[in-house]
Amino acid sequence: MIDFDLPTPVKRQVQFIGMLGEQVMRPVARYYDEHEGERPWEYINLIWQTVRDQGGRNFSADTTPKLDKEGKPRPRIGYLMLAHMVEALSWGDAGLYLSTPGSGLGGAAVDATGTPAQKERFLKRFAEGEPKWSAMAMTEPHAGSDTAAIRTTARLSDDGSAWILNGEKIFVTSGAMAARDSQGFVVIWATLDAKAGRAAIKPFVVEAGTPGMTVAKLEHKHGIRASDTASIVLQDCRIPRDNLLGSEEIADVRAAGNKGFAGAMRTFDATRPLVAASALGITRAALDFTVQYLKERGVTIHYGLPLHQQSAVERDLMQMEAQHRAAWLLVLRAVTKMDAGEDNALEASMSKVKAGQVANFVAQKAVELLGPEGYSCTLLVEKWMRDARINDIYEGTGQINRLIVARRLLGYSSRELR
């Protein structure tokens, strides 16, 4: 029998974050939506203690084996914990959640591609001190989903002691905070040889304040406005040679142990289910509010009635709830496989596609069902609709993730199915 009861540590964490979302995030959600670019320091300082309690790894799971009283290995629950935390924070407010300090997406890239010494060097800092951020920069003005077209270059200096980076990255989540704040860093994906394609794409850690790395622009966005999204320019940016994560060798992307472009894909396998969890936090916020709003106005949902006896509102709400539950089960499957150390690339993309689709469907339906009030700025529903939109775009668009799913199911390569 499948047991869906949450482990006690996860329950405690979700309960705490639920209170944080209700008492700290929701009351200021509209303010930071309307004051884009202003940092939510009250939230940041409060959540930082929780992040430090997790070792600073707010986007990375603790994979250290745990033993029970009899000395037997316990099942790992690191990614399961993260998925529930991300969902609960996004229920509070997705934009504020994305401004959470910690190792972030950059830390996930270090986890997936770095050596043990690099992980120690770059991630340990997030367990102490003041709030700090990391970011991952892959997208470029001419290369969105086509990562093979990356033009940002990395070359060795004449004396061989450093890498020199040149290029431009756009839509970098938390880019300004990671690039400017003390002890933060940005993982820049750059090519050692443009002619070699994906095989030459490597991740480089660029520390905050490094000369030659400039935050050129902060985006004014449709949604998730409490989070900064930056453009970063690299102009003769010099970093230590050992800031390249993993090997310098240009190897086939399918080669065992290749931590270049394949490492980027492993990063996404870890983070896409968490993006899906965030989408479903927004989904639950819209769904909970809509059900309560209609209940207060005398609308009762009659579960179990045949379809022809249901009202249009009842059919819509039931469909919203069913889609939400289906998407959440895909997320749980993806993170459970990740915790078990199994390949979850298919499940990660499935959960990302489904959750992005469901978040947009449910949030838009909520606005529709609430009528003029849903469309107005009186309620947060219209904000949730705007916040939901990004979940079908970043960390791989819905179209790209559908391609990944199709290739995995049909056994095609990227060359065979585009």
Contents of the next structure:
Amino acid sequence: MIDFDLPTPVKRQVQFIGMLGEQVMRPVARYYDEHEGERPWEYINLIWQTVRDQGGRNFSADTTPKLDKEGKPRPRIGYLMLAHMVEALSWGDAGLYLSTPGSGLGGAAVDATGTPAQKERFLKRFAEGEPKWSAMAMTEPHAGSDTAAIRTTARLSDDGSAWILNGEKIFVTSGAMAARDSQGFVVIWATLDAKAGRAAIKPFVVEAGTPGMTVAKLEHKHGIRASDTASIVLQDCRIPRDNLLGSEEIADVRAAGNKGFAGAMRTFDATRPLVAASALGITRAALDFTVQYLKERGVTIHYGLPLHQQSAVERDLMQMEAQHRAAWLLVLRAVTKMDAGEDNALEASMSKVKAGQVANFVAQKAVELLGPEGYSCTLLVEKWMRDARINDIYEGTGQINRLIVARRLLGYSSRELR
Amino acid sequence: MISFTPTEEQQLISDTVRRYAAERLRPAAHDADETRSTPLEVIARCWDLGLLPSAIPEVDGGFGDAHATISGVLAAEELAYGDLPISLYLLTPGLFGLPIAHAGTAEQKERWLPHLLGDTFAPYTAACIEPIWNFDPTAMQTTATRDGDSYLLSGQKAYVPLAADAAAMLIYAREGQATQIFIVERGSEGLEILDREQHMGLRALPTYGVRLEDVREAAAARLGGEQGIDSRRLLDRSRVALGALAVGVARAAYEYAREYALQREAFGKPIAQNQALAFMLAEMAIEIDAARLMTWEAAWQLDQQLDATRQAVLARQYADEAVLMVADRAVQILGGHGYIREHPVERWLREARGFTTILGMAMV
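I have the form predicted alone already, so could you send the form predicted together with its partner chain?
The complete assembly is shown below, putting the previous chain first.
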């Protein structure tokens, strides 16, 4: 039955995070925007308790079926819950949200491609002890969207006991925290044979502090400055043989085909709607603020007025609200399918395309509507516009996601529609 | 619990209407537009689907259930996917029957609803929009003035579908500061049906101007009796319905353009293999899905008896923009062929433009 009512636990969580956003994140949002590179420990320590107590997964959901008292499978709401949490935290502050400790993007890759034993080994740490981060490293200086072109290599050591990684990764979200400053790990995507294309690209887990892995640089960004974005250099970095995610045979390029890479794509099916949710958290922040700010100054939206009686500002605000809601419904559809265990690649990319676009439209419009005040750093609106901008770029640019949507709709392979 | 899956029954209705729209409405659409007439046998067959009765609650003799609004938008999308003007023709009696079902007195329901629940299509209609650019449904220029035991109605209406054949129609008029509705029968003194109108699109749907000069109606003809009506709720319902119809037209245009782009070759490959076109199609599909979800949410709020005005307004506005964007791009994708009336996409563009105008209420 078509239904738009949310489960009670989700509503409660949204309420809780809303309070956290208002009381903990908003007050320090400007500070960490202006002090790029400083870690927001007051937020990290607070949110870590929540993340840890919930099992440590903050960017992927436990998809093992749960049974109710009568032995029937209980409907899963893991991704629905995550989308709401990510949205609500990003409403508080997107940069801080991206600094959240927990299993993160690296954990999402482990969840999508790891064996049960690997999931246990790598993810257990996020449910105990001090704050930890994981990161996912795909992009390289010369290879962004074209992931098949990555050059970081992995080869077996002569005695066969270890993988040896060499290469450079850039734009790694939480890279410094995952690789250097906590007991976390980085999932490095590397090729076993640069000539073999996608089929040879596999995910490897590199534990923080592994000799040969160094954080070479921290980026200075347009927005989301509270989040560390690192370059990671791998120089003869030796990792245990069973740190290759998935079963041992995926290392056989010819036999396993592009199993590892397909895993990366599966990771995106899960993470793209969550990134879209983050975009829409920023969108809602900008929208809520603008509507409230203008309301206090005498501009109220009247729903259902004839066109000739609407002011241009009112018209803009309604369009912003409609766009925001439409994008959010696309996200809800994508995560609902994910929770149901259905293929959601199309819906995931659709939600990402739309949310990336809407976040920028709404945040830029908010600056416009508030004029000189919108542009000023005394308000957070200009910051939200900068924070929003990344959402049409990372986790697949708007163009890459349009390509994915188009291929699905037209029945084309990546060779037929390039 | 949140879900985007229709019930089995809804899916069945939707599939049935979809099949009907594809087999009956779509093949008739081109000639209906050219000749400005809807084939009555199509209407007669479509009436058998029982769409209007399923929107009228069971207590009033229909078989509408607690999810009737959602079921209605699912059916409306499929109908409009076939052809919009023929769909509107078929749905016109609902403009008369649904306000009565939702806001009429027991006597009004008893008197009029049976006419709409019969085995054959019966033309009833409603006159809402007025022939002015700045039409405002909350401040009509048509007036209703109390005069002793009765009301005097005066004013001019436009875009009244099937007015020439309708046995009775609802007249929307300003009474004091509010909009009220009056049931006016054919042949009432002072009621004049004007010439058939000509529009850019929706040509298969006959619409007329209607003039009222001191048309006298008994107080019993006022919808809802002494209490009158809250026109807001009725507006919300028509917004949602129009949103769903817009999604149907958009989907028709998108699918046609997609198939064309897959077949048509240029420079040695299907034009769909160019990113410029593929991206257009991707965006069209995204906007259609988004508009549908917006409409569903507003319909769900109505079924839940929640205040749906905000969502209904936003959904309608969203769907209006989406259908125009999609139909326009469909024309572009077909290039020169898109401009030729042999292909339906130019017709869909003409119809898409009408969503902000048709039925008047849609203007807000």
